[in-house]
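The chain below stands alone and is given as structure tokens, in the form predicted alone.
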Amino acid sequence: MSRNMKGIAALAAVGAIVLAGCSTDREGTETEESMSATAAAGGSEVCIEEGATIGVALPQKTSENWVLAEELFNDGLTEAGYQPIVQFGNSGVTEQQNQIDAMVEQDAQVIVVGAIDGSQLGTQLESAKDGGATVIAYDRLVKNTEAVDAYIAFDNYQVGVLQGDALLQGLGERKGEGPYNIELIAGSADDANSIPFFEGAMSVLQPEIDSGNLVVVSGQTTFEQAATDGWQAENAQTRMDTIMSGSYSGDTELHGVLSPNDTLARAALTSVDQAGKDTPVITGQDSEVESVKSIVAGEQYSTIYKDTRELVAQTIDSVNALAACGEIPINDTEQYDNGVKIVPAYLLEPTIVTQENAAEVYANDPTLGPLTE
């Protein structure tokens, strides 16, 4: 996925660009940018009906946020008067493909997709589009197909930037002066978010590696070397066990670990502890309960807060816009290239969380707020 660094700074300046959700007369003249966004998406020809069936295809239950999303989509879509079909593809890509096919057969007028593997859903989503459905990629980009109208997510490249910044900040705070020994963990290669997470972080860390201030002792510095199949904790821990035994024997210390999410961070911490080494500075993402407790206790250094309630609400707002013969709001038309088209996106801002600001960030979160009191 290509991601232009200049685009991040420009996001704040992007106007209220919108993506056509149905054919309707509009007053005034569209800007060139909004017209290209509409053309790129190929908006739906018909307004969705009152009480429409809305399909939501989610991936495996690999994090607390996905489980929460299921509840929020069921409750929010039902409350708004729709008929939701919310399903997890826990058995893998084939199951998710079959679920989307079934949603099409049940005349789902909008299909929201949190893809297991965003490159393997083209046939199913093209069938959905042929049937008149609007397709929204949720949290993870759908790749290599024209059959996606919009992408709603947190800014995943910026997530990586924040993680890289946090790792450097934590090393300075907790490990004294450099150079520092670090290791890199990346997400699953079949998840379209994994590369922007890694590339965003490496935009911060690579100059420090080049200068010698950071040393990746294992030598595993590429995404392919650092990737974790299926985002599975056991896969990350097995790899870290191998790294610890092969590269950190004797007095060699591991000072920091770039981890793309909390589940993998906890797996890495277990591996380091079992190797008898001091706790490294380690990043994370998703604000999982156990990791928030760990941050408050001064163990895991950071996580990323991406409020699932906010992401689901934005997605349901987009469905409501289609029901009103309106338009899906977008605020980014240039960055998310799925290999076939630039997918117009609505990007939410992630928040870095450390021990210092956890109480403030989670103050209004009913689950996480009490953990920081």
Ligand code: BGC
Second form
Amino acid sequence: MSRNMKGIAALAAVGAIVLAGCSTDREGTETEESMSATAAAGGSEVCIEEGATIGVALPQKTSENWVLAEELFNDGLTEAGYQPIVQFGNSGVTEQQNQIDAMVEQDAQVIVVGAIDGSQLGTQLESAKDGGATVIAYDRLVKNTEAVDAYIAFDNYQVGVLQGDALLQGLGERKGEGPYNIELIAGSADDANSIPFFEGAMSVLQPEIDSGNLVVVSGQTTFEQAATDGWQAENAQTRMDTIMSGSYSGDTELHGVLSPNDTLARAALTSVDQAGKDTPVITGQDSEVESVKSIVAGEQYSTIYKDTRELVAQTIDSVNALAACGEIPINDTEQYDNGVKIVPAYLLEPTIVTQENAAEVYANDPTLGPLTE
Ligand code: BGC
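Please give the other form, namely the form predicted together with beta-D-glucopyranose, since only the form predicted alone has been shown so far.
Whole complex next, starting from this chain.
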């Protein structure tokens, strides 16, 4: 279990700390000002040097946010006076492992990792730590290793909760009275984010499934059944094609789909359309350009806005903190258990976007706004 009720309560408290930016205290946690990750093993202080090499290992380009992150890290780190090495592990885990090894050889003093497979980087990150580097998990948690100092991400569980809420809201708005027929799609099983996304959504949807208001017609309700290998659109589409022909023949309607991101949402919509069925209410994530257009046009129901500029800025601020011989800012010390330790985290708040608030949410984003009708 990656989360429990305590975690949910903590989430609300984190929200309060972030929003208010104040020193709200709660049992077992520190105030925001005093929370920070002790970056070096053994608790000694880390001071990275002026002009230090900073490695940023990104996964494959499975969504637009990763592509934007590459540019923002290159520009932001260079501007701040560091030497960035920013790379994608396009061909998979082995390539990412080799890239991290090479960053260590080039004396990277901080290694920022968006892991392809959160459980496959222990050896590389342990050697990074042995060489004195600070390791920051970016967007995706690194699992089963002590060799990670901090985690900086949008709150993944909350992303799932918002998606579950949006699906219910959209069904009510667009499909009349329940019960509703739905299908569930999850992310890639090797990405540590996929389970919190799914569990967050199921915390909202499971009670409705139990009461009979939501019916998963295919019967595929577990994470393993719903997972999409490699976050690949074609895998989601193939699975949906099989579900459509097996469970939605004749007059059976599909009212809603839980999709963990925009790429998979568009793949599912293609499949449903090809099956000759009406557009279901469908969720997403990432505010990808095509999906935002689709939301504005009244097709895809929702997405999540996780402003990559904010996430990269928070990460570069953490590097700057180390350069000033300080510590990485943290606002959560409870939620992200990586199997061997609770990784101190800085969690940002995701925003749900529907047709109703899209113009307002993207107003200040040069890639997406201002929206015109
Ligand atoms: C990210 C999502 C993204 C997915 C596929 C996840 O780890 O948090 O924003 O949609 O990877 O790229």
